Structures are given as structure tokens and as C-alpha cells.
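Presented below, as C-alpha cells, is a lone chain in the form predicted alone.
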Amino acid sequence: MNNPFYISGIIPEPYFCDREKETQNIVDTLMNQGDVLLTSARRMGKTQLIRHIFEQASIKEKYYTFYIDIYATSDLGEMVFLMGKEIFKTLVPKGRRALKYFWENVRSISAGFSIDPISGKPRFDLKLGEIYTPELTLEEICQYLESAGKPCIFAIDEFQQITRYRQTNTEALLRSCVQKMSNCRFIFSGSDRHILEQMFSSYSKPFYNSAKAVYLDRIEKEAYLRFVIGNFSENGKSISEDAVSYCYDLFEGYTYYMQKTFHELFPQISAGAAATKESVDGTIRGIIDEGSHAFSELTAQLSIAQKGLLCAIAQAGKARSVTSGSFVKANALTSPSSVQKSLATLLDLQLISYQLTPGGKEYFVADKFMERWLKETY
């Protein structure tokens, strides 16, 4: 019996929830030759959704589609390295014309293909280090995106993180390439939604009004109780509404935590057998014993005013107006200069984030199980 909570690779159509609008939106304008700006909370699905979106009749016979995570990069060297890696890993299935196309158009890495003297296949030999002319790397990917012998589509998550790059010039450059292009349309997503509305709505930025903006919200919850209910009964398994219920309301319609409690709980539940609230409540107990050491060594790197900190915005669960001096005094924190400092960090790590409100910035604990951990830990 497979189990039909996925939380990684790519999602089989049944069992993927909801987010059709969304799907067709996007699909609809990258079919118009229109580039996408996607952004969400992290853990809401943004990943799957690309992924959901290549996986499309009018996507997957007609385009070349790639996807790369930016988010762990410090420069263009190393993201320039990570698309021609994917490019490579991509058409590798295609066959050898596809491959040796772009071989010929990508000279700057060109010696870093080669093909298996044993095996025959072909083998992508380049290390990070030998990426030494980036800039020119980057054109020739781009020239060969916008020559090859199908339309392609290519996805960049954590997009925001390019503004951190050594290289100052980053967005300048890749929106140059990027505006030339009518034969590959771009995907550029990511969690920090502050960063990258600032990128693509300010008139003084490269990408300023350059691609459509989508905002994936929290899956309804009439929707996500009718998919995981369903999921059990066709499995010959039950889950209370209730249950269900408590668990979309602890994680706030977060799908990774919801997915990743049903993924867990579902093989604990025998045929015949009901799931309760308390059987959800026992297996988010399990996930976070197993998560509590590497919570544990995250912590450990912290300082203290920063550790203090953390706890202080876990235990409010939201945190508003975190320098005042009503919410030091309440939470034992050592200043305001000390908690801006420590709040810098804080969101440099991605331990918190925040969303805007009417009422100002409201910081939460990024990691929802995290979240809880701290909660009782502290």
C-alpha cells in the first residue's frame, strides 16, 4: 500500500491537493510567454507546486523544464554551476544530439563533459571551483536556453538569495540576459517575500514589473479535510474531521507539517482502524523527539540574547513590536539595541520570519515544529 502523503519528489495527480487556480494561472502565463514571480511562507508548497506545474500535459510534451535551489549559494559562480548541472542532468535522458548541442554552445565548461570510457554515458566532470568566468558562463547558458530545440522552462528558487552575491552586478546581469530570451520563459520563487517584492516593484531595480506575481496562500482547510478524509477511506483506514481539523489549525495550514504528520501517521493506522486527535498528537510528539537534537545543536550556536530571543518570539507564538520596551521587561531580554542585533541574526539564519500586518511585522519561529520544541524546552 503506497502511501499517499507525499512530502518529497514529485507528486503523483491524485494525491496532489488542491492549488488548481494557482497551477492554471501559471501555466496559462508561461504559456503566454510571460516569466512568473512566486512567492509564499516557507513550507507552503512552492517547490511541489513548480514541480506539479512541469508535470502538466501542455508543460511536459512541449517544454524543456528545469529547476534549481539557490538558496544554499554565496555567488554567481556557484549558481551559473548549478544550472549547467541540471541542464546536463536534464537532457542527459534525451540522448546524445540533445546533449552534445549544448556541449557545443557551452565552451567555457565544455571540458568539464565527458563520456564513461566503461559505461558509455555521459558524465558531468566539473567541479564548483572551475567555474571561472561566470558572466560568460551565464550568456552561453543562455544563449543555448534560447537556441535549443524545444521552448524551456526554468525554475529558480530562493531567487532573493542573489542579492547577497560577492558579484553586486548579479541582478543587472542576469535580467540582461533574461529580457533577451523568447524562447525560455523563468520561474523565479522564493519564501522571502519582503526581498523579492522589493526586486520586482521598485523602479530601480533590473527586474522591476518583468514577471507576474503569485502569492501561494494556505491551502483552504474545507480542501485539505476533504483530501486527507479521502485518502484515508480509499486506503480502507478512517480519520476523524477532528482530527484532521486539529492538526490544520496546530501548523496554521502549513502543508509540509500537515503532510509530513499524515505521511507519518498513516502506516501507524491499520485497515479498519480510525485515527484520532490523539493518535495526530502522539505522532507530531515522535517527529519533534526526532528533530530534538538537531534543534538542540541549531540552539547551541546560538548567543544567549539571541537563544532568548528565539524562545521569547516561540512562546508568543506571533511577536509584535519585539524592541519595545514592554517586551524586553516581559521577556527578560537584555536591551532593544540587543534584540535589534539579535533579531538581524535571527532572520539572516532563517530560524524566524515575519509577515507584514495592519499592525506592523510579526515575527514568528520559521520551522513549526521547531517552534513547538522550543515551546516546551524552554
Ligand SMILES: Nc1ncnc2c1ncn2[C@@H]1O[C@H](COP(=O)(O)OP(=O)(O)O)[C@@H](O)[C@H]1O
Contents of the next structure:
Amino acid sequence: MNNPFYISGIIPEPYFCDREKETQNIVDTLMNQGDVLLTSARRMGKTQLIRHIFEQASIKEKYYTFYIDIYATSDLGEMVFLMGKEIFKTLVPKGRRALKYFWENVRSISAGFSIDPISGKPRFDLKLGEIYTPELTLEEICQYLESAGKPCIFAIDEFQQITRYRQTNTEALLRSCVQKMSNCRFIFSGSDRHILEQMFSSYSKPFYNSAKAVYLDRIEKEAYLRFVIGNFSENGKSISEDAVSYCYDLFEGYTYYMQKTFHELFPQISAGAAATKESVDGTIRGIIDEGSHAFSELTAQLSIAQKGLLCAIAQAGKARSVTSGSFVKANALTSPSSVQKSLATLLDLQLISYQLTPGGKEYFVADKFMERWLKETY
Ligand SMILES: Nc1ncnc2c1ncn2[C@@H]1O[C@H](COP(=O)(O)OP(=O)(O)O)[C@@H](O)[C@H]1O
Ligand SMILES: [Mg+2]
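The form predicted in complex with this ligand is what I want next, because the block you gave corresponds to the form predicted alone; please supply it.
Complete assembly follows, chain above in first position.
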């Protein structure tokens, strides 16, 4: 029996929950020649939504679609490398002609293409270090996209990363390429809402006002309840509304943690049986136990000060004014300045995250399973 709760890979249509309005909105914007800025908290479903959009018949028939995630990249060369590789990968199944046209146009890296003498299959074995002229290659790629056989949609995920690139002019450079294109639409997406909004809503920034902002909130509770209950019942199992609602509230509707829980719970319930709130709790217990080794490895790298702050934030759930004297004192931390330093490290390591509220920045542990583990362990 297939598990209807997907936590990785491409989610087949019937197992993709909701997001109808967002899908329609983004498809309409793209077809209307607009670019999109898609933001949300981590693990809410941006990447899956982009994939889902690319699977829509109206998009699939009309466009070539490309997707890269630049989270791990540190300069323009790497980004350009991923773009080249993605275009190659997408074009391979479209046939030799499409591919040939691509590599004839991207001259600066055409040495990376070859035909495998034995299998006859096209190969792209460019090395990262062989992107000698990233700016030129970027320009060539954009020119290619502009003249490809079909209109294109290019999604760049974790886009905030470009603000960390060595080349400080990347934003301006990319913007000027994007601006010249009429055959290619872009989806920029990422979890760092603060940085992305600054990039797209400050008058002085190259990307100012250049994309339609879509914020992806949690899936509505009603819709998620129906989705989970339906998936159980279609497979001859059942789950109480109470149990699903409990899980939703516990994880505040964050998609990944709920999907992970039901992904694990589903096979544990035999046909004809019913899952309850207690079964949900048992499953979460199991997930935390299984993760505990990884969680302790992560915390083992931290200094006492960093660990202290992480635990204080876990205990608070959502922590405000963490550098105030009262927070420092209440949690037996050393000093506001040491908290300030630890905060930067924890944010950098993505162990914590924050949201802006009218009362200031509100910090929380990024992984909700880890948050529970910390609360229980320390
Ligand atoms: N609409 C959806 N229906 C079912 N599962 C989803 C949906 N959106 C996201 N997920 C699941 O939630 C998790 C996080 O999604 P992802 O797209 O990677 O989040 P993000 O890119 O925002 O960090 C994944 O495990 C994914 O399978
Ligand atoms: Mg993602």
C-alpha cells in the first residue's frame, strides 16, 4: 500500500494538499508575463508548490520549466553552473535538436558538453572550477532562454542567498538580465522573508517592485483535516478529527511536521483500525527518539552560551527581547552581548529562525521536533 503522505520527492496530484488559490494566482501571473516572489516560513511548502505549478497542464504544455535551489551556493559562478546543468537536464529528454541549440548558444561553457562515445548519450561534465567567466555565461544563458523553442519559466529557490555572494553586484547584474527578457518568466522564492522583502520592496534595490509577492501561509485547518481523514478512509483505515486537529495545533499548521507525523503514523495503523490522539503522540515520540542522535550531534558543536540560549528559546516556544536584561537573567545566560553573539551563530546555523512582530523579533527553534527534544532533554 502506498503511503499517501509524502515528505520528499514530487508529490503526485491526489496527494498534494490544497494550495488551489496560490497555484491559480501564480499560474495567472506567469501567463500574464509577470514574475513572482514566493515567500513563506521554512518547510511550509514553497518548493513543492513550485513543482506543483510546473505540473499544471497549462504550464507543462506551453513552457520549458527549470528549477534550481541556490541555498548551498556561494558565488555567481556556482549559480550559473547550476543553471547550465538544469537546462541541460531538462533538454535531454526533449531531443538532440533542442540540446544542440542550447550548447551552440552557450559558447563560454560549450567545452563541458560531449557525446558519450559508447552510449551515444549527451553528457554535461563541466566542473565548477571551469566557469571562468560567470558574467558572460549568465548572459549567454539568458540569451538562450530568450530564444529557446518555447517560452520558459525559471524558478530560483532560496534566492536570498545571492545577497551573500562574493560579487556584491549580483543583484544588479541578474536584474539587468531578467529585465531584458520577454520569453522567460521567473519565480524567485525563499524562506528569508525579511531579506527578500527588502530586495523587492526597497526603492533603491535593483529588484524593486519587479515581481508579484505571494506569501504562502499554513494550509487551512479545515482543508488539512479533510485531506488526512480522506487519505485514511480511502485506504480502509480511519483517524479521528480530534487526532488530526491535535497534530495541526501542536505544529501550528507547519506542513512538514504534520506530513512527517502522518507519514510515520499511516503504516502503523492496520486496515480497519482507527488512529487516535494517543497514536499521534506515540508517533511523534518515535520521531523524536529517532532524531535524538542527530539533535545531540548538532548541539554538541555549540558552546555553553549558545546551547543555553537555544534551550531558553526552546523553553519559551517563541522568545522576544532575548537580549534584554530580564531574559538574560531569567534564563541564567551570561550577558546581553554574549546572547547577541550566540544569536548570530544560531541563526547562521539555521538552528533558530525568527519572525517580525509588532513587538519586535520573535525567535523560535527552527525544527519543531528538535524543539520538543530540547525541552525534554535540558
Ligand atoms: N501541498 C502539500 N501537500 C502535501 N505535502 C506537502 C505540501 N506542501 C509541502 N508538503 C510537504 O511539506 C514538506 C515541506 O515542503 P517544502 O516544499 O520542501 O517546503 P519549503 O520549500 O517551504 O521549505 C515536504 O516534506 C513536502 O513533502
Ligand atoms: Mg524549499
